[in-house]
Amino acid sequence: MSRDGSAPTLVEILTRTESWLRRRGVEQPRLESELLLSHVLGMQRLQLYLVHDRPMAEEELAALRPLVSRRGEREPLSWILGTRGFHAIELKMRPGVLDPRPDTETLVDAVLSQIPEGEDAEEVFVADIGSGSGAVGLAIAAARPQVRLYAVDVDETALAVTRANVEQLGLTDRVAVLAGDLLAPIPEARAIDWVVSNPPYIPTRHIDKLMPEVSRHEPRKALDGGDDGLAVIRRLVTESAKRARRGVALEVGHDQAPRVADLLRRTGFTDLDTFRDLGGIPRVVLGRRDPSG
């Protein structure tokens, strides 16, 4: 209630929520307060300010409080809202599935730069390994109608979310969702042109030092890359060298690009490129297969 005993207005609740989230270390408390309130009220963010002085009903406040509390515990916002905008698509999300970051859009753009546009382009078979919510592979498939996608993960929660996103995006005729480790679930007889992955690459000892959204909540097996962060990447590069006809593209940690490039080079990939994220960090390493080899 407001100090005079009346129901609090929308803008009062927005201001209180922003202050509460700021005290709990949320980096963008105003924006996230708007998103949480918009979600509860079924409004666009702009609409909040068009009706800023309207009183909030008790049932609306009751719906908002647990969501704000969860965010104050630093649970990822996408889990709370149930959605995440990524590249040019909207994804369904739920707790237990890696929250795709804007930096990972660099991986999508790197792969799209290698796949020509046009309705007459030949089919391209892409394997998204460790698909999580399906973000990377589905963004690629949505942007290129000739892409046929294998979305692979070991986690049943991730696979369920990927399936839901495949259906939501209308891609069921071009995407196979497969359970298993790395490339093993994709039959040997099936072609793979590009292997793409945002693999676990954080050194084990660093995970607990990350922001609470990651260290407390994100699925550890989607993060933990072993002692040096490259345990999964080494295995994936070795398998990709045997299967990928055109190349491989991997998201990597902030200081890992030279070592991953060396791994690719030593397993037969050539013509290597590194792509930087919006912060200027070398975020993606891409290696191609020599067609003559």
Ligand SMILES: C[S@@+](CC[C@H](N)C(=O)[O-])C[C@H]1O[C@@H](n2cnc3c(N)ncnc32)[C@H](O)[C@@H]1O
The other form holds:
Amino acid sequence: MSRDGSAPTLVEILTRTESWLRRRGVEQPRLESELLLSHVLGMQRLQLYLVHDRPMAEEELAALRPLVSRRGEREPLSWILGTRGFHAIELKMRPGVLDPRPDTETLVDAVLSQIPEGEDAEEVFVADIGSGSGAVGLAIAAARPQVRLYAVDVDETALAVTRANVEQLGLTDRVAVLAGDLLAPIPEARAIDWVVSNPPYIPTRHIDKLMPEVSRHEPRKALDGGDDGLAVIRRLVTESAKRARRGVALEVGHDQAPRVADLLRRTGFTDLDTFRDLGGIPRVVLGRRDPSG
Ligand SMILES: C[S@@+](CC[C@H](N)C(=O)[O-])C[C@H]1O[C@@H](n2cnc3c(N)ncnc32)[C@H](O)[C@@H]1O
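Having gone through the form predicted on its own, I am curious about the other one (the form predicted in complex with the ligand); can you provide its structure?
Shown next: the complete complex, the earlier chain at its head.
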């Protein structure tokens, strides 16, 4: 209700939501208010400004309030909206599954740079280990029709979201979604060309210092890389060295690239490359198998 007793207009609600989210530390409160409001009203974001002086109905406000309140608690926006754009695909999202980061698109691009384009190109078998929402593997499979993907996770919620995204992207013929630890659920007889992973790599003691979206909400097993952050990566590199025919590409923490490159070299990967994210941080380490070895 406005001060004069009339229903508040859309732009008034937008402004109030923005200042409320700003006070709660949300980094882009205007943009996010627009996204929440357009979600509730079923409009495109830019359409809001064409009808900015339209009064808001009580049912619309009732639908908006809990969403704004969740965001004020710093729940990831993608969980609230139920969707997130990543690379060239749109993903379904839900609470409990890691919200994919823009920096992770570096991992997708690194792997795509190794897989030629072309409808009649040879099949390439990719294993996305720790698939979460499916972001990495599905962006790769969507961009390269010759890719056959194994999407593996230990977490049931993550697997359910990966499956939902495989379906909505129409990739069921080319993707197997498997439950289990690292490469174990992929039968030994199955070929793997590339192992690709954005594994948990945050040192345990750093998790509580991260932004509230992460420390308060995201699942620990998606983040926790043990004392030095490399506990999962070490096991994954050892397993990949036995099975990956062409190579491995891993997302790593901001200061982990040299140590991970060293691990890859010591397990027999050669011709290593590092890829930087948008902030210039070495974010992905890629190692190849020596074809002669
Ligand atoms: C950092 S998240 C990455 C999710 C997704 N790939 C992305 O980039 O948005 C790590 C994922 O690895 C999964 N995970 C953790 N330990 C695992 C293990 N031992 N084997 C398979 N998956 C694991 C977690 O459940 C989580 O979904």
